[in-house]
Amino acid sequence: MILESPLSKMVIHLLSWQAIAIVGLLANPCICREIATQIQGIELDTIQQFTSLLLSTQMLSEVAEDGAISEQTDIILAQWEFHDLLFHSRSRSGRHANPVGGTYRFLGQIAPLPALKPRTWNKSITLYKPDLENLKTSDISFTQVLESRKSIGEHGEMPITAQQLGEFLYRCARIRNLLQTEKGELLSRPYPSGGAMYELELYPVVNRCQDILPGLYYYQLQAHELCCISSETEAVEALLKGASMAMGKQEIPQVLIVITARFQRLAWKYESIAYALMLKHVGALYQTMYLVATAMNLAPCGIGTGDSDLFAKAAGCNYYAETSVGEFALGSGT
């Protein structure tokens, strides 16, 4: 057995089952003479030794009289989630030993997935594409852009239109290029991505949109086209109505754009800190989404959390290989 904890910058093997079974009693607060009486073979003055050990590198905490311990006392380990904490450690350097960054470590082993997920729809819609020259000098400016930017809930009576949509996805998340290398295949997008792998895909979920029937749809970049996935089944409207309780709302968001990440894209050469890189990747669109929704006169509000289980029934994707990690509500301007 390996004791690790967030809290401590060591690793302790547990090479005897004595040991194992101390660990075991100790989930419960006990003293060193109870732990001697229930396990045979083994001295007060070890056991004692044992638990010192385990204090000193913080795997262990003193009970007070009253059954309180210091991560319930201490106001600032009080508001850490053990979860939260062991994820921030282990993807960060300085408090583990294993390998961080771009190792590559299934290079020759597993073949890397393809930058741009395989067409699989055949029913697509052809989305509107923006004259970019143009808009460099008739948007409005960046400075504005960054000050006007905020979170907004409620869409305009009017649906948002397929046009509006067609170009907020085209300047949001198009492909801009395609690179072949040794180790696979990069893509250049609008936001920015570690590596250049680009892992997240989008899958605009619609409820009213004009020129666009409602249902589930998946963003090919390449073709800039919607593929149609599904109408409004009962799993689609789960994921609206999940979205507007998430925003504290009644009103249900014209379109929910739905981002998911293939895992493997950044696994297979990042270790340590993948998912944490995806979330920061996440933290790049939202941010690409919002100034360009602001730009164009849109309701943008990013959603802070999901139901990744429906959304992978509602798509029909692998839990495990394809699933959302982020959620953005879009609509028309008031």
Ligand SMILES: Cc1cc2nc3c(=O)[nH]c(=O)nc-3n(C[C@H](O)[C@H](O)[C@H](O)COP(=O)(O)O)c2cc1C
The other form holds:
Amino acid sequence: MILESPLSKMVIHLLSWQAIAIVGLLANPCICREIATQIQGIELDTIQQFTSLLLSTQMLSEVAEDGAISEQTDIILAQWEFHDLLFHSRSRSGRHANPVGGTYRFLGQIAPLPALKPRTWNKSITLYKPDLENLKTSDISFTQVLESRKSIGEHGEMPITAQQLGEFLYRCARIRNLLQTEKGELLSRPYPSGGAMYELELYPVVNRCQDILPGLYYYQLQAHELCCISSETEAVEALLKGASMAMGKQEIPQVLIVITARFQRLAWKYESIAYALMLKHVGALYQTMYLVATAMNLAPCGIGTGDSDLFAKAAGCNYYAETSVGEFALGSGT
Ligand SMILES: Cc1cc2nc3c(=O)[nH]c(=O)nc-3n(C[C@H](O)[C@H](O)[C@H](O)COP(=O)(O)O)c2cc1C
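Right, the form predicted on its own is done, so what does the form predicted in complex with this ligand look like?
To see the whole picture, the full complex is given below, headed by that same chain.
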């Protein structure tokens, strides 16, 4: 058993049952003398030395007369949730001695995941591909896009069209290139991604879209098509409802784009930072989606909460291999 804390730079290995028993008793405020009466065969002096080690390494907090500890009274620490601070300290350098970055720790042991998700669903809809050369001259200027970008929760009366959805997905998330390397496959897509690993996948949940029936779809990058996973099931409705609640709206978004990660694409290569890196990619993709939607006069809105368990069930994914890590509402402009 080991003791670690995001407040500490130390790791303490508990090698004896007495040490583990002392730590167990310290779950409640107590003094060394009380511990000595509860654990047989251990000197008070040893307990004092051990608790003093725990205190000096910030594994232990002194409890004030009123029962409060500094994690509650310090307004800076009080606002950190335990898991957030642990994630912050362990995914950044400085507070641990673990390997950081592209260490390829599974090279030679586990085969890397292919860059493109193997085809799972057969029923598909071919999507419209825009002419990028035309768009280079007809789009509004970059500064206009950047300065008029905003989150829009209200959608137009006429739903988004299949052509617009096709153009949007093509401009944000298509595959530009696939590169074979000695350490697996890399991709190029319109948004940036650490190490060109590209672990993110898109699943449009369609509520109202001209020419596409409601349901859950998978965006197949390679063929630029939508694979139909299910029609409008209860789970699909719950995903859409969750998004409208997150936006504080009664109205259900016309389309909800669920972003998933195939976690092992990154974890196979990166150590300490894989999950943090993935969240950064979600941010890069959100901004690309905002900008493309603005250029296309669509209504975009990033969403901060979503049910990953529900999504894994709806799409038939293994929660630990691939599930949702972000959601983005999209509809026609008003
Ligand atoms: C990561 C992220 C999560 C967001 N989550 C929500 C959300 O759950 N509900 C919502 O209504 N807006 C959400 N938004 C939109 C923000 O509220 C919006 O970007 C912010 O108010 C600034 O407004 P603007 O985008 O119009 O400039 C989110 C935006 C981002 C980037």
